[in-house]
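Next comes just one chain, in structure tokens: the form predicted alone.
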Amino acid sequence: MTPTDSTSRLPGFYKQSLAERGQTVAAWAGLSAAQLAALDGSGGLTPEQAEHMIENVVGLHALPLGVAANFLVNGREVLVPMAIEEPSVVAGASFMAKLARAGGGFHAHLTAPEMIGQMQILDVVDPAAARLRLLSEKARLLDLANQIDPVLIKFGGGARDLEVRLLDDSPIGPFLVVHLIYDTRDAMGANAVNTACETLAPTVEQISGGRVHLRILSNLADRRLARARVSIPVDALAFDDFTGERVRDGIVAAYAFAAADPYRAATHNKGIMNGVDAVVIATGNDWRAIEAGAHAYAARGGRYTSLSTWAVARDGALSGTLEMPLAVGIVGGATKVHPTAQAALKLMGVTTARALAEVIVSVGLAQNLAALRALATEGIQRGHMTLHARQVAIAAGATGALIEQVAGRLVAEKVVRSDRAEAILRELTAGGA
């Protein structure tokens, strides 16, 4: 069974044992024994491998790795690995993906994988004239940049454009900034872009008459945008005593709060990033860069606002969109050397950075919908409480079957606190449970 001939709808998946879930996804994605071992932790990153990744290594730090089911992205069935410690995120994304199927799933696309390399030019006598000189030499500078990485050029990447900005309101006075627009194909691109900027710096100094100070990639990757959209029929939104119209309108009103108020928008966008970061981490990509770019993009109009939009479509369906910078890669860095990251990519069946970003932005939109639906209806705590109660029970010392017994009591009492968990545990163990 492979991702191309099976469905990501896995009824009862959450009821399976840990070992059974592993076997299910391995069969679904055609994972080898080694790839499954990388996912379940028994054959993942070793301390010896970690020693070559960062400095002063003393060990490893693990996160729970879950799999979100039900995703249909651009007509393709996908199981999505998510590395995250927060309860309800994987379940929420999975359930929203299930609802989305009623409207054809998620539709995602990306702009070209173009990154921006910045060169700060100081000590320029006439910045305006220097700017024009640099622009007049654009072709020569781009040609020089394209001689740096012949492998990237072979795969269709390389320098695309050169922009020159005059920043005249800085604390140190006016200076120039050169933007090298660089297509990095299936790589995130930091190393390629930084190398290109370093190489161009002497020529830029010669042309401008100034001094190139900083030479660095920008994580505001607003030329590398990922976009996803979803449409959910109103009938699919109904549950319990909530009509589909009530759920839909409540979600739109909740979005409006985030669109108008930065205090709400910060938490709203954090919900999006719950989904995005979890997949980015699972695949060994740079989640700090993604976070920085997303939040900067949310403030691009001069006021921090929602990254997503939600509205009522003409046919009455709930319509949602998400647009954000998303610079991810499948080659280079931790993505290439981390066994779990490689197994995660195999599980998703992605072979290009574009396909990976399409899945990630769709997960972000699904997770946003999960949070808004909960907030607009039964409240965020109901679904979150059961999962959180288990963590509190474990922290109180519960093991084995006692974990579910203590958690169940906490949820029933609607008092999910460590002191109450300890008291319940004492009662159960004193009674021989």
Contents of the next structure:
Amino acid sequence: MTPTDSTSRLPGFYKQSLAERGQTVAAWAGLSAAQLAALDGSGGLTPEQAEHMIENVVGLHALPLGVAANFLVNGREVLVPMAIEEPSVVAGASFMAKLARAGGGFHAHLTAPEMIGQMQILDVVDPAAARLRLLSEKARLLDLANQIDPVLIKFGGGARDLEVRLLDDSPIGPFLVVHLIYDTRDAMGANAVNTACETLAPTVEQISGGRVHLRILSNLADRRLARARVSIPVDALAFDDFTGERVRDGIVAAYAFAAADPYRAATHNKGIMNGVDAVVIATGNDWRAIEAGAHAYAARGGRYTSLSTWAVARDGALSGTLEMPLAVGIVGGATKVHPTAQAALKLMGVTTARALAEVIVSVGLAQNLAALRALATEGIQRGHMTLHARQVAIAAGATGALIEQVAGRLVAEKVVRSDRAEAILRELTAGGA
Ligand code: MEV
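One more: the block was the form predicted alone; return the form predicted together with (R)-mevalonate (MEV).
Full complex below, order starting with the chain above.
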């Protein structure tokens, strides 16, 4: 079985044991024993490998790795690895992906893997004239940039464009900024872009007559936008006493709150990032870069707002969209050296950065829907509490079967607190003590 010819619907997956789940996904995606070991925690990154990644290494830091089922992205069945410590996220994504199947799943695309490198030019005598001189030398500068990395050129990447901006309301007065637009293909691209900016700087100084100060990529990767849309038939939204129309309209009203209010938009977008970051981390990508890009993009109009939209379609379906910068790669950096990241990519069946971004933006939209659906109906705490209760039970010292017993009592009593968990645990273990 491969990810393309088998369904990502895995009924009862959540009820399987930890070991069974590993076997299920390994069989589903054709993982090798080493790849499965990288996912199930018996293998994966070693301290010796970590030693070569950062400084002063003393060990490793682990996170739970879950797999979200049910995703259909651009007609392709996908199992999604998610590294996250927060309960409800994996379940929420899986559940919404299941609902989305009724409307054909998620449709996603990436604009282009183009990053922006910035060069700040100070001490320019006549910035307006220098700007035009730089623009008139665009071809020479792009040519120079394209000599740096023949491998990138071979794969169809390289310098695409050069823009020159005059920033005139800075605290130190006007200065010029060059933007080098650089197609980094399957790489996130920070190294390639930073190298290109540093290489171009002396020539930019010559042409502008100024001094190039900063040379660094921008995380506002608004030339590398990932977009996803989903349509959910209204009937698929109904549950318990809630009609589909009520759920749908509640979600649209919840979105309107985020669209109009930065205080709500921050939380709304945080819910999107719950899904996005979990996949970004599982695949070894730079989640700080993705966070920075997302929030800067959300504020691009001068007021921070929602990254997603929700509306009622002509046929009455709930229609959602998400658009955000997504600078993720599958080559270079931790993506290449981290065995779990490699296994995560294999599980997803993605072989390009574009396909990875398309899955991630779909997960972000699913996660947003999960949060809004809960908030607009029964509230977030009910689903949250069951899972949160388990963590509280573990923190109180419960192990094995006692975890579920203590958590079950906490939820039934609607008191999910550590002191109560400790008391229940004492009670349950009193006989055997
Ligand atoms: C919690 O991690 C995320 C939510 O707050 C998102 C939202 O409010 O939309 C539930």
